[in-house]
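Next comes just one chain, in structure tokens: the form predicted alone.
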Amino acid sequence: MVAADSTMRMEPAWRVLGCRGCGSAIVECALVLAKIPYEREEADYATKEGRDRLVQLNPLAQVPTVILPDGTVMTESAALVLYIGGVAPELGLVPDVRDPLRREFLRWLMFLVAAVYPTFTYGDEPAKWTHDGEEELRRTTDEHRKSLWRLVEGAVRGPWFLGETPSALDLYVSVMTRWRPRREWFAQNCPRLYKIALAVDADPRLAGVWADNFPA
């Protein structure tokens, strides 16, 4: 559980299903981010277990699956991070609806959502889709997936994505960078990338969160 210190918002914690080194990480960010008090409950959809916990709540078995203190469901970390951000407008997660970066920031959090995230999808667990050529699926996904981040790094403001001023568009960067194709290939192909990444993981505010999702 995340503890809630005397900065936090005092109101009823949110409790968010999440999954060790998945995307739930991105809206665990947010939350830490926006002092809202949360409590994080270990849901791996690849046992039996997890599965059956999740669908309770989410048909597709999915993390995140955040249950908020009315007890309404939530899915889908885009959806979560755009309610977060309503929940904590100053904290400037995500742009005003007056400020011109509010159009490149939906637009590459679509992008990387329905873009990148699908690859993942099929890539991960190649035989769930596929009785033949799962080694090739695995394989094209992953190439796909670099020449994805080769056009968000060209989007990429810098020093943060949207330019001066950090966004869950950089919390995203962080998390997704850990996985395939890994640290080591943004260092040398999105370098942009990895900077934003290294400079989220440093914020001190999210070490929790690093140590639940990301132990090392």
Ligand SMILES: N[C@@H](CCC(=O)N[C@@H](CS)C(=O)NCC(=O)O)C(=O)O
Given for the second form:
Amino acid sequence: MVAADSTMRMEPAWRVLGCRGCGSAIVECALVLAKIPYEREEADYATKEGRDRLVQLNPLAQVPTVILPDGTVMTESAALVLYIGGVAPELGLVPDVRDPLRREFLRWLMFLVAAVYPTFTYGDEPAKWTHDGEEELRRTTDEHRKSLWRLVEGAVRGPWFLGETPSALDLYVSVMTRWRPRREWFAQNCPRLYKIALAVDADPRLAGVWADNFPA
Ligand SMILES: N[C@@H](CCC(=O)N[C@@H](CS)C(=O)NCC(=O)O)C(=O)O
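Form predicted in complex with this ligand, following the form predicted alone:
Now the complete complex, all chains and molecules, led by this one.
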């Protein structure tokens, strides 16, 4: 849980239903950088208790699922990142509408959530989707993901995804490169993404998010 800072507000904090090590960490990073206080609730979709809790708010029972201070429920990491970027535009998490980099930003944000993320949806628990091809589904989605990451690598301007200015894309890179095929593969095959991941990992503002999500 992240404590409220000196800009303490009267309304209840944002509530992030997240699962340790999951994509909810991306939204947590964005909230921390935007200095928006939030409460973190562990909701592990792999357990009955966690799924029951999530499904009350999100029919997909996925994380991130977020309850805003006025009670509105938001899901989908990209929607949340775009929204948080609008709440704290000065932060540059999301390039401004007049910034030509916004087009690249939107393209690759959607690529990450619409192309890369579903490889986990179908590959993480293949038994949900097939009864006689589980190994094959895991293998093919893992292989497909590698080819997608190579495309992403080709789009990185460096040193950050969009060049000189960090953005929310870098947060996705840091969190998603911790998942299969994991960091060592990125070091060998996608060095620009690997470098971004290490740079985001080292941001001291995010230390609490990493401690909650990826305890040593
Ligand atoms: N499109 C969603 C995907 C979220 C997602 O797949 N989250 C994973 C954890 S990293 C999850 O909840 N998986 C459980 C499931 O799909 O049943 C987003 O970008 O937020």
